[in-house]
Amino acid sequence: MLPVLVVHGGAGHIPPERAKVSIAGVRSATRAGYAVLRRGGSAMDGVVEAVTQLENNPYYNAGCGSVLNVKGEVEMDAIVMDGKTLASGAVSAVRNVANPVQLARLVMEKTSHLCLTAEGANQFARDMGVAEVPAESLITDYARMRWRKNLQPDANPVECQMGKMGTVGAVAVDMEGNIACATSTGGMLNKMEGRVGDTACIGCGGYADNKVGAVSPTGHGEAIMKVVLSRLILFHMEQGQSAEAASDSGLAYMKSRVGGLGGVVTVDPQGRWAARFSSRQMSWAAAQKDTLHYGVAAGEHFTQSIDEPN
């Protein structure tokens, strides 16, 4: 059953003209991350590779393609967690960095902290030799269009947020049985400057524990934080629920308790995985036993050889 990698590209309603691109992106990222695992790479290597691929893809709300805050600027959050040691690293409200997930990994590996924010995170990036990129290089025409649209007084950024491809993430179990998760996002449309969502918060935007499993979520960050969604799902797994049942339980509770919609990818130590969502759609893909699984709509589950082109 091992290794296994599961990736998501954001929950919501994906416009038809973008759905094909969204599926292609998560499939490609899953192939890249799974190739790392097949070569004997760690679960952490696999999830960071997959999420890096999606940060570099302008069709997702992470890295290049991130949504803009109320001032029309990009501020990004990311997290990684190692299930073997419970080590974690995160960055929030970071700017001018192409791959926040890689910076989050550096926070985990090179500091005694779990999260660095804003200018402190950027200074750390400079100290680590991470190349700064121009702010404009992270902004797409699509992001700018949606920013302008949501400046209108009657706009509902939370509702509109669910009408796009979004936060990206991955979970994995490697050949050694170690587990990891990674999540990255540009945050919420037209958010206040300095707003930090669920992604950078351990237990909310991701959690990994070799003894239980790993989760990476997507959806309305404030709702995810209120129920500590990732850890809640792992709690259900500790009580004996499967990855799929626990994911559904966590998402159902978030919807009934705080009215939040979203989705998750989840894996257990044996490599049993799930990609579940309460929103209209979520682009996802998984790789296991050289087979690529993928889908975007409820009940959709396609398979093909991992080596077959998109």
Contents of the next structure:
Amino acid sequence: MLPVLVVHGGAGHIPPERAKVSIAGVRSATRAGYAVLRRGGSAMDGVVEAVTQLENNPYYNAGCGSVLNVKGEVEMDAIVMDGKTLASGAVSAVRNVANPVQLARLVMEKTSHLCLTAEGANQFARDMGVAEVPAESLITDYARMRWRKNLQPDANPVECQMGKMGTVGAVAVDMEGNIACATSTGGMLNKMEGRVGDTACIGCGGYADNKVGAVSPTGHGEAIMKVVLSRLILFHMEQGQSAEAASDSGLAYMKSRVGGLGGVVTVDPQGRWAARFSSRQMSWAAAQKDTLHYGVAAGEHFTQSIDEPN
Amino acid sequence: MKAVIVVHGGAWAIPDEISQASIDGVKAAACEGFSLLKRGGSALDAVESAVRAMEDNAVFNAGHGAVLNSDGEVELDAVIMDGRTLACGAVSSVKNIANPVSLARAVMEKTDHVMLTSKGANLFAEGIGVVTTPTETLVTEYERKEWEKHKKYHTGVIELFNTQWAHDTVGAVAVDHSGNVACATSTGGIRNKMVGRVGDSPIIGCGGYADNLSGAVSCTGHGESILKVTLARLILSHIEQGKEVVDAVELSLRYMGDRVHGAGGAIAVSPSGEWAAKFTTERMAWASVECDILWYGLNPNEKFKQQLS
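So that was the form predicted on its own. Now I'd like the form predicted in complex with its partner chain, please.
Whole complex next, starting from this chain.
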């Protein structure tokens, strides 16, 4: 059953013209992360590789392609967590960085802290020699078009966001049984400057524990925070629920208690995995035993050999 | 229904010279919060007013009296949560604000978001007319001296100090006469922290959590350890599984010690008014009021009683 890697490219209602591209990116990121694990790489290396690929892909709301805040700027959140030691690193509202997930990993490995925010995170990036990229290089025409559209007084950014949530994330178990998760996002469309969503918050935007499993969520960030979704799903697994049942109960609770929609990828220490969502769609893919699984609409589950071209 | 408030002034090795002031501070804050509950005020109003009282008190590391970061600046974190709806608000790394807990409440009530950080939080504060306070007015002479002293040591030594010194986060939990619970937590973080360091306090489920179905918790102690175990949510999950409030707190603090070697403290209250104030650090200043009786303590297993008139 090991190694295994599961990736999501965001939950929402994905327009048909974007669904194909969205699933293609998730599949290729899954292949890349799985290749790392197959070579004997750690779960942490695997999830960071997969998320880095999606950050670099302009079709997702993370890294290049991030949504814009109300001022038309990119501010990103990311987190990683290592299930062996519960070590974690996060950045919130960081700018001018191509790969926030890698910066989050540096926070975990090079500081005694767990989360750095805004200008402090950028200052740390400079000290670490992380290349600063121009803000423009992270902005796509699509992101700018959607920003303009939602500046209208009658706009509904939360509803519009569901058309491209696009937060990206991954969970994995490596051959040694170590578990990790990573999540990265540009946040919510037309958010206030300095808004931090669930992604940077441990237990909300991700959690990994070798004894229980790992979760990476996507969806309405404020709702995910209110129910501490990742930790909630893992509590259910500690109580004996399967990864799939726990994911479904966590998402159902979020919907009934705070009216929030979203999706998760979940894995347990034995390598059993789930990709579940309460939104209309979520692009996801999983790799296990040299087979690639993927889907985007509810109930969809395609498989192919990991070595087949996209 | 029985109304209860519990407050803490931080779990750490509180030096003797400020121990009395710390006890007096938590007692005053608990009484202030309770007076609201007694008049029929909400749990949310009570925890906010108790935390404001401690933010305004220079003996505590929150608001006025906060510790300084490595650049010698004050950056504050706070959270507030309403157990009725799970609505919550938080600010992280905000500067020049005297009462971050009230700004966190404004985030909850006046925006679609849960958390605002850094300059964005300050812009929001300006936007809603919150008065800005010059950094110098938030810094005590005592803290400036401590910071200068610690600046001389190597990082490793500073961290050693930090495990015992200066995490006096403040917090409150309450249940009101209608059975609603709420929590609030506010802090200046840890001395000589990196610029932009965010600790557990503003993170939902770590520095605090409140849910009418299980109870409310506010945490203090080594922030990075609290984050790793999502302490507030962990305590409530034990209560959900049927544990007594005090057992849930002790079990979770012990787990944090075993799993990530972190020390800390927490206060908790259940919707039916059971409460606990426990810590694994040397000391934690705490106080509680229920049925016009004030309880308080500082050292392990200490529990003094005082009848309020």
